[in-house]
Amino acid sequence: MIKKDLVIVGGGPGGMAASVSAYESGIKDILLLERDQYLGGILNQCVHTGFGLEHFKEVLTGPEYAERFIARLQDMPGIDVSLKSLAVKLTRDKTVTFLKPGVLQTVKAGAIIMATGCREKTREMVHIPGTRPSGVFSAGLAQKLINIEGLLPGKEVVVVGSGDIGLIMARRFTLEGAKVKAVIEIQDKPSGLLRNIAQCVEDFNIPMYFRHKISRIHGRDRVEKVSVVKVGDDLNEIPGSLFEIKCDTVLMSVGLIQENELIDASGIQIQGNNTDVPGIFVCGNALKIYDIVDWVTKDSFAAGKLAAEYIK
């Protein structure tokens, strides 16, 4: 078994900042656990800018936010860096059991910080019926393929839900020569930043469908096209309001969810950056879903600190 000062779970910005803090707070026997094989998480695939306005007031993309912080780790060398590192069970006692390939390993630590991010609500999970084709994708899903593997994966879009990562990729959908043919979200205003709603759909003149939502999906192999309805105040399905819009891709956009399965499955429940476990902690996207990368940041850092002044 491993021992450790501090074992952070997760390697994106939250995991990196709550690194760099707890360094800086004194820690210098640290480890953290990536489950990718780079650090920088969700950020690497955000090519687009918008991120660093108010941590380092610069306009800077997703993977520049991320090296900044990838530097300030390789210039600390207290923090062992543990990528392709699949974190699999928490302990109340404070251990960690880990994936790397071919290795099952356990580290025993002082204190540890959970900074597993949040994943994408699903088609299942907003209840939309209809067929099982291909080309229903999540918004971060299409954005990986996208803009790491380079992969375009429709030509006619209609993307479900307002939510900021749906949004940003009708805009790349439709700089990469694809057509969005409509942006559907349920509520009669948009989830998403008032920014991406200009820059991302009003700039590209894409229509927006307030109080409308996803009624069936159709298709066979591939989609072929979606059924929409217009809802009440009650969500309930307006009379006559069915329209159809040809299409052979769907992406869903309909908010995200933290990323805490190790914690609910140890038991452990969530208070604030801490938890009812002294020497556990909870930041970023693990805590609450936050809109900008740099609150995330700033959450990340307090919870370093709390972390070192217990491991003190």
The other form holds:
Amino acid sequence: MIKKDLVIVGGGPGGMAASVSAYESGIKDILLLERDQYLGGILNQCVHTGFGLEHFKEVLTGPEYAERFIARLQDMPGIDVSLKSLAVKLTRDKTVTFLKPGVLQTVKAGAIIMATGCREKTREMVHIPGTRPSGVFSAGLAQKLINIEGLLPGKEVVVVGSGDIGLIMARRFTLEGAKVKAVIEIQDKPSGLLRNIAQCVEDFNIPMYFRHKISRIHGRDRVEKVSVVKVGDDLNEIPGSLFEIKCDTVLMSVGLIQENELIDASGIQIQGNNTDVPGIFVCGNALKIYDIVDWVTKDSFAAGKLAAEYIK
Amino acid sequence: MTKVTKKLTCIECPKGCRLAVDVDNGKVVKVAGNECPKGEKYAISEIENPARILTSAVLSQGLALKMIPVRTDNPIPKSRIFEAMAEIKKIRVKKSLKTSDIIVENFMGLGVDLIATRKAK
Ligand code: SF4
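Now show me the form predicted in complex with the partner chain; what you just gave was the form predicted on its own.
Starting with the chain above, the whole complex follows.
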């Protein structure tokens, strides 16, 4: 078993900031585990601007924001960045087991910071009836397909929910030449930022339906259309309000949930900004879903400092 | 055209202030609702010369990263955005790049550069 003063799980904005902060607080023996082949996490696929205004006092895209941290990490020789390293187990006695191509390794840590981020809610979590054709994507998956893989997954799109990723993707699909036919939100106001309503939806005259929901997805192999109904303030369907929209793609942007399977499986409890195990910390979106990456950074800097104080 | 009040949402920061903009003959004469001076600047630009920073990704050839994220280093006119996307689609990046390296100088003659937003080898 290898030993490290500090192990940080997750090389997205949270884990990178926590690493930098712990290092600057005097911890020089850090292992940073990232499951992907690059650091940066979700920032790499967020090619739009809107990041960094608070932390860097300038407007950056996601990859640029990540790059600033990646560059700082490279100047910190005590931080061992381990890519393609998927953490599979966490224990209360502060060990992390991770899988790297060909090896399963366990590391005993003086302290651990879990910066495992969040994932998107899926169609299953919001219960839309109908068939199960292809063409239903989470907004973030569509973002990855377009921005990382260079594939356009649809031509006629309906966005369900008005989370920021869905709004950003409404613009992205439009720029790529697809037709975004509607953004449908069950609440009476957007869940995403108003600036994204303005620059992603209104800029392109995309119809936005509040107090509406998709009552059914149709299609055999591929999505063919969706049924939409108006709902009242009690969120119940208003009879006679049904209409249909022809489309080949449905994008789900219905919220994010923390990705805390390792913590849950270990029996560790999250308490406030910490856990019930002294020396095991949680930060960033794994702790709380933040609207803005700058806040993830701030939260994670604090976690890095706390971990450093604990180790000393 | 005479005097009208237009409602805008400022996009310069996540607050998204609602602006009420008095416009006289296509010129902004008064901005209200902005919590900071950037809101006024945005309102004037949005009414008199609407522009956006365009972000996208271009295809690479022979590099490990298939798509290179790019942006214009300064805003371009909104009316040229789809034309700019068509240009971006024609580009193939064949050489390694660092973040902020220029991919197209004076992009479409607009006086802005198209730059890489990620390094690619
Ligand atoms: S006016 Fe200032 S505070 Fe308000 S959204 Fe614009 S930049 Fe932000």
